[in-house]
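First, one chain by itself in structure tokens, the form predicted on its own.
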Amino acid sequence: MTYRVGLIGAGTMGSTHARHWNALPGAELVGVLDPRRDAAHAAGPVFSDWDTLLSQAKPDIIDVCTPTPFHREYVERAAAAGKAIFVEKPMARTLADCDAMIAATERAGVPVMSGHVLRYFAEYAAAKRLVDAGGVGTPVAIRTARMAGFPDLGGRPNWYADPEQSGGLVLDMILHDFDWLRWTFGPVSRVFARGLYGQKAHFGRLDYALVTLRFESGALAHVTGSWAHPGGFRTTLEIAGDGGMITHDSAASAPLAASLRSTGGGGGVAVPESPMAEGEDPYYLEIAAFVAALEKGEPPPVTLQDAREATRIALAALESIETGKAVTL
């Protein structure tokens, strides 16, 4: 079966993802849905309006890739049409929106997946596979890192530099180390977080955030995040356990590495390793995943529910730093 892809939205992430689209077997972007029509084209096939979309491109699978603030609106849509639907990160702006999207889809039985693809990328994947084999023994404290410019979106309004509609870095940026790190350590208790948030002085050209999580089993981790590195875009993780260390920072010409403790006792025994010789880009691995679940008719490898607690951790993060306090979950 060829599955026929209807993308909404073709901006960044977007043009991304048409990319992808067309470069997938069992796949064909037949229809892309954008205002900004000279965008649309350069993604795919354009149409002017969502019912002209469904009606003449007939897709199968709504992809969608708007600014945060308009992924109910579409997942809605898409759910009443009987479509399956990949919706990118973050899930939404609200719990409520969450709650709404996922009530929407588990009502008209369709298959949805969201875009948090830093678990597909090599390394993150790569160290996952190590800390669920043992290799870090019980895992105890874990650092990551994620820093950048601030999002340029050419001369066009900036909806990034508006903390109601964006969430900042918390929720658009750091929310895919709060979902690697469930997905890896299991479900966080306590979230307490310091940064410039909603700070007026500095929001719209700088933000920063640091973020404490400490999780069900005991283990602790601190979170950065920067719109305010002008060195270019950086990731950096340590995972620290009794068994030994796994390391990662994007820099390096070997991006991750394992310092384990050998069996004997004695010291540490490095093993480096650069999982990006895979070769494979992580957001056509992200949506090959999607359609292969649809194939064999399993659930998606990342649901909605995922995306949700996702979301309530970052959205826990924004309340600390605007209250000072810690927020348990």
Given for the second form:
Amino acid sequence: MTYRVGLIGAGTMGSTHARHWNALPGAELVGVLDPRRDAAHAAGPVFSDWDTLLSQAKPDIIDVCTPTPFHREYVERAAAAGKAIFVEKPMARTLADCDAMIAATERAGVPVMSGHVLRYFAEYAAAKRLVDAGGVGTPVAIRTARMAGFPDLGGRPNWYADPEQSGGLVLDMILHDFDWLRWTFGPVSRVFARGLYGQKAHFGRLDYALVTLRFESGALAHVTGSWAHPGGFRTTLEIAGDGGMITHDSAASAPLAASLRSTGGGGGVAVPESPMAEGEDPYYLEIAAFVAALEKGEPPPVTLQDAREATRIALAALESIETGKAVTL
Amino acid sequence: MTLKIGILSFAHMHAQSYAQEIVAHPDAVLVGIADPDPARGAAMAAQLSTTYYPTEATLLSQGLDGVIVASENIHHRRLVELAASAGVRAILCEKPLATTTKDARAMIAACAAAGVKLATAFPCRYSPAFQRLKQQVSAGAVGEVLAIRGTNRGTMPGGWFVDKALSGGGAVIDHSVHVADLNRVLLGREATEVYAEIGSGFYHQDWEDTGFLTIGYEGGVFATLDTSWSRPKTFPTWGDVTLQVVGTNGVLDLDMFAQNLVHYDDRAGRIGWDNWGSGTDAGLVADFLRLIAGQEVPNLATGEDGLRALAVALAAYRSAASGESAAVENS
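Take the protein just shown as the form predicted on its own and give its structure as the form predicted together with the partner chain.
What follows is the entire complex, opening with the chain shown before.
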């Protein structure tokens, strides 16, 4: 069958999803909700409101790409309507919202996948495969970093700059690392963090956080998150174990570099891009994995429980930043 | 005038480099070395064309102007106090200054009482890349500094470094003092508290090989520091010193030992990084000689500077034991 997809939110991530839904065999983007009509038009057929989207476009899948605070509302609506759901990360701004979303989808018995796309980035997937194969022995000291400028919405109201909505980079960006780390190294037992979150003098223009995690296994991880790097997006990864070490640096592994005389305008949130063969783009792979799970009637590979656990680590880091104390999970 | 220098103990491998700098310096002469290991002492003396003295007292009775102490950490206090009482003009002590703040304070006091100048060996201060970083930070290149992410990772050194009775600890006491000192130089602020997670997962011994520190500074600046002996045996060099300095106006990234040739060595069956950057020990030793000569040496770390850096490492151990942040002991 062809799955009919209704997209909620046509911002940075929504428009990325729209492109991949349109490329994915077995899925069809049948409707878009976004108060910004131009953005919605660019992504797909536009509907004025939720009820019309449901009744006229008849979606099988609802893909929630709104700003974080609206995730719960649309997940609950989609669950009540019996739709399969894909919801962007972070799952929600609070654990109470996470729990309500899990309860609503379990009650409705609908399949849900969370957009922890880092698992589908080839370098992170390959690193996990190497670790699982014993490539570093027992992992001991892990470092990840995700560095970019402050998200720029091109003059639109910037909800990223409101910590109450976005949770800053700890919840919005290095949540990616938390999910990947938990997926690869298991449950986290303790979190300590320092960051600029809550510092009114700086927040909104820049954010920076340094987070230390202790895993139940005894391994330690250090996570750097930066919205203080004006020079573009960069990630690094290092996994040291008692039998070896893996390192990765996006700046050192980009196969193409352009040094052009005229530079184009910027804008938009930094979304990591790595030129991969068609069909291997991580944003394509994650929705393809979701649809494949739906076709087989299997649970989607990244669950809301996974998303809740990653959110819990991020919220613990924010709590640690605010209280100055370590948070035991 | 030629300054007469002696070296007490070659237990720390840095002694060799300091000795070579003294031998090469036009204003200094290496009068001799004392070492509790006669074979090592004699071999080093032969290599450096100087005299081996079987006891510290005989070397110290040669009318020395300055002494370098490069023993195991635990012996720093005894040797510094011995040298101070022998009437030298200045002493350069290997880092960490001591293994307890009590010992470090006693060393500072003994030198002060004897009118002897005490310096701590923090060679990273003399890295041209760090000097340039410091200059840019002071000129306001990144605006107000908000945070520093540091690493001083290495391969596991073995020997007495992993005998806690001689070293006072593992990777944390060995490596945190360098970056703790650099941060203090950059910020001009004192560390107030440390949170540390430590572990022994690389070598599974009773000393820590992993240390992830978070350091709070006066005024709310924060820093993290990875002190782990996490570089594998196949790593192309000994380790690193890196600082990511984040300010209101941008970021400065220092990778102190990045000036390498990559050497694919079929004969040795390994890939190595061959550093061609300026060494740091020549500047350190030259400043030590200036200190002896009574000149101003603002870049040379004092005993007090050594104590401040040590206090950060010791706070890390207290934090790791308690699971909470520990206050940095202030003098």
